[in-house]
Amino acid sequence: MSIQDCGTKGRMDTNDSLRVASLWHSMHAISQQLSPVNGCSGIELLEADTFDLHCFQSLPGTKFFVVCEPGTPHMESLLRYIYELYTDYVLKNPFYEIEMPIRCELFDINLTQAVQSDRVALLGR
């Protein structure tokens, strides 16, 4: 698990992040089973009044989340890019153990840069 808070509003602590991930995992699994559509991959977006929660699930089952302001565009592409960073910097790290917290400085640096550059692109700067 890696928690990267790049926002300016409503910060979540580690326990809140774990609760959201646990709840999302359950909702995601249930939605796959209850969906009337064959091959449904589960919930990908939760829209609330004050935030949107986007989810990308990789083929091995690792889930990546972005919590953003409602209507923020391009979150799917950002999540896919974060997955690329994960495969490049975390999975190729010989010291990383699967299912353990991510402690990889290069991943953190590149993730921060990706989020900041996406924010700059969204603001038109």
Contents of the next structure:
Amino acid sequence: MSIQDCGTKGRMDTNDSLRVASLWHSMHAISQQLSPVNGCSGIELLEADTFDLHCFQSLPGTKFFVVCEPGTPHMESLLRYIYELYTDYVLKNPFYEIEMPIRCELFDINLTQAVQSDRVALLGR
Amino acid sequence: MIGVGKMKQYSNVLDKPLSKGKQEVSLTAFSFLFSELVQYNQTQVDNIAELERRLEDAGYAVGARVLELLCNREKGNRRETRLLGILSFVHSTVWKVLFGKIADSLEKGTEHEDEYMISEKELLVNRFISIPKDMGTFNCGAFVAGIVKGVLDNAGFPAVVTAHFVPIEGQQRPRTTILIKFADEVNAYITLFHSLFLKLWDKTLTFDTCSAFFHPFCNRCLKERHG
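Show the form predicted in complex with the partner chain, please, because up to now only the form predicted alone has appeared in this conversation.
Full complex below, order starting with the chain above.
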């Protein structure tokens, strides 16, 4: 599990981030069971008053989620792009151990570049 | 069977011509394989210097084979005898075949006579690799340094080759430089040829002509010319 804080509005400290992540993991699993429709893959979007939470689950089960302001567009494509960055700069790095927090310089650099507001619109393809 | 007559059947597999083969390999596949090579070697060693040594040895084997293959394929089995020749062979041909492009630059070192540097903005093998802070100046480009060493040693130009990160102002990521330091024997060969040449030819030949004909990087020529 690894958390990146790229926002300008609010900041989550480490404890809060961990709390959100573990809560989300359980909620995601429960929602898969609760669904009235068969073959549900879990929660994709959580809309609240002050924030939106988009979630993307990859085929092996790794979950990427982003907490953003309500109504921010192109979050799904951003998540998909982040997944690409993950497979490139984290999984191909011989110094990264699976399941450990991500400390890869290239991943961080590309992630901050992707999240800059003017770039996110470009991802909406 | 349809089509079987079209291909010439070779009775001996050694008679078959060496094909150029598929020119491209998936970068992802190579990255995973290289990552596994590094991880495996990490489990076998105790410190970083040994890890570098292991990667260099792995590259050495590649370099030796690449030299043989390229001499046959690209140069028609001609042996390179000049220092500049073998350096530009590494810088262009070897790089083109292995990494799909020629190296960014080839420079002569300013501090020592027999040092040369091949620079690259980012080595292909390092494309997806981020070195953790606690590993200091370790560079997985040691593999590529090993390849260059393999080529040079087997071509008759023994050298010590290392890979270094060189930080550049204004850029986040440092450049990589492959530093080649030729052994003393190489210097000796050049000086030997130089003296032989002078004895055989008219001594009034200027050093300029001599160097232009023979070896542009001869140390004695440079010393006579520049004092």
